[in-house]
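The chain that follows stands alone, in the form predicted alone, written as structure tokens.
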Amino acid sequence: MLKIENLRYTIGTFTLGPLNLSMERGEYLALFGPSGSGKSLLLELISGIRRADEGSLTISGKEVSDTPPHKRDVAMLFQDYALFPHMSVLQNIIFPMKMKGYTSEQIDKKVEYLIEYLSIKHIIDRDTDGLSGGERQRVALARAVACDPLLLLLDEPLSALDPDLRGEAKELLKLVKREGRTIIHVTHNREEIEDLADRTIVFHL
């Protein structure tokens, strides 16, 4: 599913790399480390946002070192969610889908699996800033998966959840891990990735 070899990125005085990376379709990878250990950086290269320095990085046998992100297979839930404070929670979630040029009877289809899913039917029509929290993940987290992508990079998803919420939230990942789906999770916390994890990788500064 995933191929990373010998990926090198310099940023400032911070040098990530050389870097191998292998992963198999459906393992729930977690990046474990410290704030500054590259984690993050490493989700920003394989989802295009940042193009590495040196190596080749392979999504299901396809070359995409120098692929923009629009093109690439991969979603990415950021750590505050990133959602369009402009947008209903519907208009969120379609908005990838119609940047793919999806059918309204796809979007539709995949609207109504989603909500039931995920459980957000009660605020499919509401705005973005009024949200809590749990909501806001599930929200971003439906926008992510909404055009089935290949891989799910998920920059410490649970960080900006209260204690409470943090049980709740993962069971949800539990949820979409069953799915099937190739996931990559950062955190610094041991305890976000305990039963979701098939294997970690321990980054040092």
Contents of the next structure:
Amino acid sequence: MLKIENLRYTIGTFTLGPLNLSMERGEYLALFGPSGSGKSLLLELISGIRRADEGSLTISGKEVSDTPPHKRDVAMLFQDYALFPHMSVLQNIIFPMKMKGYTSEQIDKKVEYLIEYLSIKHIIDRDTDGLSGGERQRVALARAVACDPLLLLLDEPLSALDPDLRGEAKELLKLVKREGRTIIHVTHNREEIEDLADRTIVFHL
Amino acid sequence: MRERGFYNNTRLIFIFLGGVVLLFIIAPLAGMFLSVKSPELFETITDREVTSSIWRTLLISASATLIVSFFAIPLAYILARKRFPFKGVVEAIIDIPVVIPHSAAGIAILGFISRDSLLGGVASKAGLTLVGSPFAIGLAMAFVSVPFLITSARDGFSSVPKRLEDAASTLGATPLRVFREISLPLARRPIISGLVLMFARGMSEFGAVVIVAYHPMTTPVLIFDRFNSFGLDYARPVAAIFIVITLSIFIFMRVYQKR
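Structure of the form predicted together with the partner chain (previous: the form predicted alone):
Let's see the whole complex now, leading with the same chain.
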């Protein structure tokens, strides 16, 4: 599903890699390590936000090292969720479907499913400004999975939440995992990935 | 304790010095408005030469702003988002119209559009005379005012978190759609402020415009012409009317920015 070979990226004085990694379809992989160890950087390389200096990156058999992010079938959940502040919850969720040319029937059907699946019916017409941390996470997750990406990247998905909301948010991730998605979850908190990850890779400084 | 009070000496001196500057700005304008008599003002408002010059000025400045914005906004975006060699030089070039004398800018534009120039020569072969045309006026207005748009739009784009653009691209948006759907709407307010500033600065331009086109007259040229030909009493009502128009635009912009 995902194959990384000799991937190397240098930014300033920090060099990530050379890194080798492979993942099976449906696997939930955790990347665990301290801040500054390059975990989030790896997600940005996989998503295409950054381009690796060396090495190859294959997603579902297709070499994507030089493919721009919008052409990779990868979605990313950002640490602060990166919801678009000028759009409502609904507009945020349909954004990727619009970008990928879904018909209005397909969009309606998918929105209906996501509303039910992630329990966001009560906030669907609201602005993103007044949402709680947990609600923001649900909306960001709905937006990320809206187009059923081959690979879902979660960058510290629970760190922006209050500790008492993390349990609920973790249940949400379990729900997403149960759908058989291929997921990479980056965290610096080991508790976060207990009961979730099939495999953990530890990053060191 | 007394040092922290409102009436300490330093604060009083600063208030006095600041007040002098404010008075320096307000007094001449207030004096001008107070010395304009109602019959003169009414006569000027109904003067076709004045009204047509005002409409001409507004239309040309608005057109120049809109046309140039198609080029200036992408440039502002590149300046906000990309690093490239000689970026500092490009930014300095953009500021040139602000620092050079506007009459000198007019001379430069005149050289650019005169019959001897490449552009003027091509236009001349097509039967068009650029010097003294609305096109020349628009060019002069745009030249002196475009830095205001570029600077404001660049600051606007810089204030949009890069992360939101990254998120949009990972969600399938092409770079053009990222710009259209995310960057542009989120930087809308500073861009509109920049457009209004460019428009207002363009319509107030005298130095560059008077050199490339004395006729047809824009309002600032008309004010100068009336002062030169008939004296202060004839120029003052036109100036008062035009200041009211520019102030209205300025107030609109301030209210919009505060909202």
